[in-house]
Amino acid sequence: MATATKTPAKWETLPAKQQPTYEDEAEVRAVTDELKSLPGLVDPNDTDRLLAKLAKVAEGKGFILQAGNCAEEFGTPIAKLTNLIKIILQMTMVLLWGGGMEIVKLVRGAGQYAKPRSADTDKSGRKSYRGDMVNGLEETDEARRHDPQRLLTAYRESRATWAEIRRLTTGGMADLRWIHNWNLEFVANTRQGRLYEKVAGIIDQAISFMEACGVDVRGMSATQVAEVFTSHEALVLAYEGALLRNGYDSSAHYLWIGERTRQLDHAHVEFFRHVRNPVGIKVGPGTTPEEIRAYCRLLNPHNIPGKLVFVSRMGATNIDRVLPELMRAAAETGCPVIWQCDPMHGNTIESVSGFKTRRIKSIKREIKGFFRACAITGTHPGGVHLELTGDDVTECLGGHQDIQDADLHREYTTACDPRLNAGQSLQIAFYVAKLLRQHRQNLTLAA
């Protein structure tokens, strides 16, 4: 008796860029079959709750803070994850203080194990490192081999990381009365650290007043401040497809399509036409208004608020020229999209000493241009998307330590792109809070 063959979904028949090149397709099928038998990594009810929060952002009543590592590595120490959550919570309080609206927190984590690359090989002639989900960072031919078993390791690492994030954000660390303990030791004596302590002091006074009035501040803190959702770039479709569960991509609460894989007639866009998660699309300076309208039509045909996020990554020199026209194109469709600013990826340069880096002044310039485009077009500034770490790294130029080219080698530990360190992250948070406050004041004056 012949065995029935499953008809592939349409996305499986379309071209897909930036995919691993595995040597043994039978091994790939065995791995994906095993992934299909495992529990989903996130609860669909949590994904639905995130969608409801993003709907408020789409209505102008919230702001997204999406932050974390460029590329996660297997076996990341708990201390590094703790520092990351601390800096995200600090930034949340700063943005709450400045924006006066709910901050929706998406951690780039618990799944950010795959990276697109501009070339298939590196300077040594070996296969490029594409993230721990695909191959190893070590500069050997064996480490750089695309290994399907890493898909299973990525699943296990994601599950462990998400469990630790939940432990951190639902335990004592999430209590607002511990707000001063979120200040990392190497940031505390900087200008940004002192500003944070000032904000924390104001919040302390408010907490004392609320507790005197009988308000359950502990219960409020866990739901309003510390709740975090997971996100990563949905790059390796063999992995994402194997984790489909009842219409949800259970690998994360929120996924995004990268600038290199957003072709309208390719597999990534087709895959997300049939997924219930909220989805982002990175749009760079080459994006056209016609493409924006097509994404709205294909990925959010029912005009669900919060379902579709456009993540602008223009570069500081392009944003004024390109972004307003794209915002107008989205508005013309009537689709309730969110616009979010990624000021990192369009501002990557190579330093004199040969390190890939970013300048804080360029990052700030792009953020300011994003808010300017929102003001011009009447668009709500819906969030920021940042690559950062809670560690004291030296990967981006400028900031509270005034990191120079000659300093980059000291603590340059990223597996891929340069990240803001904790002090630089706080600096950017205060800058965004100022722009949010100005935006809110301008709306009040206009009313």
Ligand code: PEP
Second form
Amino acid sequence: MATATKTPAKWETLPAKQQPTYEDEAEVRAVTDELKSLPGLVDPNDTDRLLAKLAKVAEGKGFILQAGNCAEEFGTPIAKLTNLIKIILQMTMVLLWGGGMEIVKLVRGAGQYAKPRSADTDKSGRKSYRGDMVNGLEETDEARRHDPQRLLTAYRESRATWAEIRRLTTGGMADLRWIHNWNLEFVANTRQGRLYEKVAGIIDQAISFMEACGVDVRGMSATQVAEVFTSHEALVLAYEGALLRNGYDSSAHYLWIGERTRQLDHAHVEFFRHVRNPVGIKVGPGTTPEEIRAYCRLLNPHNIPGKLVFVSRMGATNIDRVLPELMRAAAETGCPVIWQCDPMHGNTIESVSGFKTRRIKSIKREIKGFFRACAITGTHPGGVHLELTGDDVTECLGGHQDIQDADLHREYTTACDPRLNAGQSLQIAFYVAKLLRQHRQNLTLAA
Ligand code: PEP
Ligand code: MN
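Based on the form predicted alone presented above, generate the structure block for the form predicted together with the named molecule.
Next comes the full complex, this chain leading.
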């Protein structure tokens, strides 16, 4: 039977950067047809609930903690996923305690399998690794071939990972009375671990108090405090397009457009004009106020609070110069956007020993610059976006163990960008909590 050829959507006709180059178009079509026949990966009701939570963030009544791997890998062992969820829950407690507002949790995971790359080939001359959705990390020509079957594997892996995350965040581990057990063994005896224990102790007392008053804290905690949503960079449009269901991109609750694919007249921006999910745009130091206004107009024409998030990734040395003007441009449009700080991607350097790394000092400096830009423009600091792991890796310089250049090789296991380890993550959480508290105090004083 001849199938009627469908008129392509406008985004399918526009140029798109950073897409895989497949050899066999018929195979790609067969794969995307199969993806289209499968159920959506997330429930649109959950996506709507996230949007409602983000609306509160846009009003200044919440804060986003978005965290996870730079590049998630297929077949992630359950222990690694558990550690990731534990560190996210620990950081949530620190931010709740310090910030005093709802923390909306987005995991960079259950779909974070595609990577934009600045070069098409790596040092060995092979095709660059572009994430498990596209090719393999292994250094062989065969592994680096762009394989359309990986789109189907990405779907199945996302599904399994999301089921596991849900199990972890709704089961016993997420019970608030377990907060001491979230402290990972290798952090417990560090300064950060001890500080966390203090916070956990204060929360314990609060729980006992509430329970003595007859409030069912146990029932509330799993659904409210531990609830996480999924997010990833919407990069490979063949995949995202095949997972459109009833106006939602069902591959995740929240998606973002990367710094390298945010061209106003290209396919990624056009794609998200017709999608109901909340969407982020990474904005680097080259972003202009005109672009900010255009994103507001194109991606949130009906001024829905929480629908559009600008993810500032300027670099510690650029943020003071660039960000305030962009925040003002957004405010002038009247569009209720969220500003979130990604202090990772503008601060990547190559170490003397040849590793891609980031200094904790630069990360902190960028976070501080972000809060400063918020203060001087009257913008709500809406969240942070971090690359981290719950494991004890040595990928970023400095922090509680004072990791040096010569230490990086010890446990450098990332598939792409350098991540904070569990202790460094807690350190950043305490730092953000302090700045958030100061920001709120200053608002109160000014009122
Ligand atoms: C990322 O988030 O891993 C990434 C590639 O970021 P950016 O688009 O900001 O460079
Ligand atoms: Mn990254």
